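Here's a solo chain for you in structure tokens, the form predicted on its own.
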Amino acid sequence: MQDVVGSAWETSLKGKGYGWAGDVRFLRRFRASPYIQLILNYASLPQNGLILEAGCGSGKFSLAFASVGHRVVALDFVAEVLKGVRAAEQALAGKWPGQLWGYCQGSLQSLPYADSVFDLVVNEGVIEHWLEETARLEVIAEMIRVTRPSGVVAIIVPNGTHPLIRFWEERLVGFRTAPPMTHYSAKQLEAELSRSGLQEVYTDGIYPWRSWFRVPPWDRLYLVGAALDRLIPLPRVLREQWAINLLGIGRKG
């Protein structure tokens, strides 16, 4: 079956690859962020756990997980994306702990791995680009297939029900250049993960305060949003309504 989403990304990124993963300062902040810590706290990974980032983009998740002692494979459909992650890892050599365990070019619709291999399979900004629910469930099921029993699947998507989502889509380059996406709510994400067979499904919202300061002219106050996220934590119901991104995570039975 043709990977229409992967091919769309390949066309979009042709000749330019993906954005840089970030310098050491950025990666330290990212490693300490809810993006990584929520997953680590839920997953309780074994020491030297085996992780697949299935649709790695910039590779920042792979680099963050590798830096805390896990074996990480970065997978993407687009060869230029993988070259960019390799270049980032080489540029960080001697400055950033940990090394990626491997790279793989492949499709999320048919992951090139046997059943029950990984302790954690994760991606961010990937699943929403399959517009048909049946196709999304098949991709999620494929992520589950290569996860070992009691292992964890974590999916992060843009908050498609945020009051400013239309502004983001109109004004932020990342939205304008990406393939079309499904507008996920936390409830829809939870329902699809459960229907795919995951257990103990948990959803949360990431950076609710920051979400209000993403586009001009409000982006000048972005540090205010960052401070509010740190100093005035919101209840989960508001995190899921106002988040920049939604996290859905569950365990394979």
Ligand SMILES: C[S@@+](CC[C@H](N)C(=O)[O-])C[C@H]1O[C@@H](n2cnc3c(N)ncnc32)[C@H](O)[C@@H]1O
Second form
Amino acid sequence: MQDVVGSAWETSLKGKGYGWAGDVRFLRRFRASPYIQLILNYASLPQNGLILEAGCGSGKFSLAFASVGHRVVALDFVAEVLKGVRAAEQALAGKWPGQLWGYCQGSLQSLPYADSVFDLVVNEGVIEHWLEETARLEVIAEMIRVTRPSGVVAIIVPNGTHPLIRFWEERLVGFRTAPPMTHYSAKQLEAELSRSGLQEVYTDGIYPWRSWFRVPPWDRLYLVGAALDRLIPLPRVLREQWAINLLGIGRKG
Ligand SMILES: C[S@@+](CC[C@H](N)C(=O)[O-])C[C@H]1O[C@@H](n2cnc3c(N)ncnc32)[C@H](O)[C@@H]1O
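Requested next: the structure of the form predicted in complex with this ligand (the form predicted on its own having been shown above).
The complete assembly is shown below, putting the previous chain first.
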């Protein structure tokens, strides 16, 4: 079946590739962020665990997981994107621990792996671009298929029900240039992961405070949001309402 989402991304990234992840200071901060730490805490991966990032973009998730000792395969539909990740990895040589274990050009609709291979299959900013629920469930099922029993599937999407989502979509370049998306709530993400057969499904919201400081002129106060995220934890229900991104995570039975 034609991969319309992969093709739409290919068109939108043509000649540009994805963002650059070759900056050690940025990667150190990113590795310490909830994006990585929530997943590692939940997953309790074996040493040297095998991870697939399916739709890797800049490769920052892959590089962060590799640096704590895991074997990571970075997969993307777009060849140019993978070239960018390779270049970032080369630029980081000798400065950043851990290399990627493999690269793969492929489609999330039909991952080029046998069943039950990976300890963790993860992506951020990808699943929401399939606009029909049946298509999303098929893609999630494909991620689960290549995950080993008791392994973990983690999906991160934009918070589609944030009170400011329309402003973000109008004013932030990342939203404006990406293909259209499903507006996920935490509840919907949890329901789709559970319906796909994952167990122990957990959702959370990432960066609830700084979500209020993304769009000009408020972005000048972004560091205030970052400080509030560090200093004033919110209950999960508020984290999920105000988050920039939603994490949904579960285990294969
Ligand atoms: C929003 S970006 C991911 C950003 C990434 N999480 C990061 O941290 O930089 C989405 C990525 O998914 C890839 N992608 C989109 N559809 C895909 C598909 N059907 N199969 C594999 N990769 C896909 C795109 O090429 C793009 O690189």
